[in-house]
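In structure tokens, the next block holds one chain alone, the form predicted alone.
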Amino acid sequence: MNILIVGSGAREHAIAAALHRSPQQPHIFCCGTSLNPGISQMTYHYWTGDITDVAAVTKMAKEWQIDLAIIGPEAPLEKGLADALWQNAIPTVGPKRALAQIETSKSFARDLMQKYDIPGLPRYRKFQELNGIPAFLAELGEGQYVVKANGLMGGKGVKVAGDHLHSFAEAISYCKEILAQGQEVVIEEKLVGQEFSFMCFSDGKQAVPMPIVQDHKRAFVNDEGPNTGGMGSYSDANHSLPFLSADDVQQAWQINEAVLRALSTELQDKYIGILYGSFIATHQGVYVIEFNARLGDPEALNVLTILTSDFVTICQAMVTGSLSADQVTFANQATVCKYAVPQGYPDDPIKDAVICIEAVKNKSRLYLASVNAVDGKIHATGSRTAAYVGVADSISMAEEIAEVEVRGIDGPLFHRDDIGTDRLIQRRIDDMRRLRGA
């Protein structure tokens, strides 16, 4: 079976290992920005170019036999290439265009959220001009608001009051160059609370839940410093989070099972692929922040690595419709994710610096990201260089393991070695606990 990866950073990896750990032996294919030489080594074609050009990549995708197709990042899928690849008979694993604007249009998301009476859905408004978003800066409260681009920002394209805007003319010069850009604005409450990322597998009609992953967005340790893509992520024993009770977790699922209905009402077509909810437990219960529809990058790396079936058979069971539980099961361990970045990252990031993997010992849980493979060199391209997954049966026991691993990439580069520690974890829970209390 010929599978086709789209994407060559760290969550392609995981996915690209995931698949070579499969009994059925799949002859692995990819497309990529860069080569990455953690999946050039499992793949028996790999080309690189521009993964958004869906003329040149379904050119790829037939030329090659490509019996099934799986799109790691959001951008090709804004762009229609699961559209494209589904008109050439190669079915994918990630949803068509008009389906995926439940990740590329944060509007579309909040509006289809109202439509169908979704409970999580946070007041918003959305703009296409200045006019009127003062009073409604003013009608949230100062310090009470957040302000989004509707589009891909690459992660970038959310500021928050108190955290990035400090005054309503702040607010509003973010606005103004959001507008600039021929977008959007989105503006909704801040939610105070727990942020957790809930991903499922999707069939289209059947959702099959993955472990609750929690990330870490700021760039440096006790959540200080720029938003990134994401330093790290962490995930419990028993596949929820330790600030979560059994009703937050419910709530969520049955939100991510209400978005799935919905789309598909909606488009009146099948939601085929992974559907993420970023979810915030508050003290008023479970608040949508946003959905992606795509697996989440650091939480498939945590989530695969613990993966036990086979995900061959599941990513078939997506695109013929016959996906089912039993068929989903991971390992009841925790997770620790930690990803080494370049100095300077995220605002002015050290570019093209050679790394080391050589001293990490297991390097079947590390994850290669943005790198490029010149010469028998990996150099690292300038944002997330590479991640190490530790696993056990604790997320302190696992916490040590990433610590000792991550370590042990040589370059110029840093990571958050709080990520997954007792004492941050602690924290959560209570911050967690005096929200409830109030």
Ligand code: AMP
The other form holds:
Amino acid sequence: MNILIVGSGAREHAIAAALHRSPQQPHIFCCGTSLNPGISQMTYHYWTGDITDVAAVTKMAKEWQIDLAIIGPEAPLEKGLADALWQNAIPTVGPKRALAQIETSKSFARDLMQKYDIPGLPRYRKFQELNGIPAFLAELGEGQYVVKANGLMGGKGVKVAGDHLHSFAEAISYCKEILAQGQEVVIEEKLVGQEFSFMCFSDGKQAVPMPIVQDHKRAFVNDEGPNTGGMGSYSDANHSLPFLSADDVQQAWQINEAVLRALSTELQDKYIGILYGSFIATHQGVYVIEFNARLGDPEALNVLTILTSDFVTICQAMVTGSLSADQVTFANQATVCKYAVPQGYPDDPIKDAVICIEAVKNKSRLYLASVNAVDGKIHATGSRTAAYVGVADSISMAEEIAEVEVRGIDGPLFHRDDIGTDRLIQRRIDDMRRLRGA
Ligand code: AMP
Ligand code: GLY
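Starting from the form predicted alone above, please write out the structure of the form predicted in complex with adenosine monophosphate (AMP).
Everything in the complex follows now, all chains and molecules, and the chain you saw is the first one.
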């Protein structure tokens, strides 16, 4: 069987690894933006180019006689790559363009939740002009709002009062900036609590959950510094997180299921692929931060590393509408993922430095990300470079493994040595307990 992976980061490396260990031994093909040697060592053919060029990727898929495609990142989903592949009779994991609006349009996602009365919706309003914005900001209150650009902004379109915006004047000036780019503005109530990622597989009728993961967006130790694509993440052996109650998990799961039902009713189409709910546990229950229409990066690394069932079977079941919970099993182990990123990342990263991974002992849990192989050397291209996933019986033990191994990635890089440590996990538990007033 010929399987195409679209994308060439660490998430796609983890997808390739999960396919590669399948007893079905598929032939793996990749369309990526750069030559990731972690992926290319497992592929039959590897094309590099613009993966948002729908016609070019579709042409490669036809030429390679692809039987099943998996789209990693959101940008090709927004361009309608899934639509084009299905039109060419290539079953695809990843929703069609209209369904992917659950990620690509923040106002679509909020409006859908409102229309279908789905719990976890913060107070929000959308604006196409400045008119009404000052009044809504005042209604939410100083320090109590979040301003978002409606469309995909590579994780840089959201500014939070208190963190990035320090007055109504600053908020209004950011709104003007968004409107000047021709984008809609979404303003919503600021939620306070612990964020978590809850992803599931969907075949259009049935959804099956993956272990819950917590990502770390901030660049530096103790959650300081600018937002990034995600510096690392952890999951626990019981597939929940130490600060979540069973009720939190249940609420989040019901929201994911309700959104999938709402999407298929609203758009009269099947959502085939991954739905990733980004949630926040607050003192008033679980709320939705946003939805993504794909696997998270780094979250995919945590979950796919401990997937014990056949990923090829899961993908086939998603595209044929025959997904069931018994096809999806994960080891009851904790994982800690740490990303090594270029010095200066995210604002002013060193580009094109050569890195060396020789000192990493267990390379099967090392995932290469923004790298390019040139003449047998690995160049770090400027975004997140490589991630290591420690797996053990406890988060604490998994952290120790990840910390030792990530240090083995040699180059002008840095990582967060606090992700997954007992101290940081305890802080999350204490913060949540304080919020709940216990
Ligand atoms: P997003 O791009 O929507 O994932 O937002 C980026 C980050 O902004 C999230 O990970 C949250 O930390 C923060 N954020 C987004 N929406 C809210 C909200 N309503 N309340 C508090 N923080 C938010
Ligand atoms: N972990 C954040 C994301 O994948 O969007």
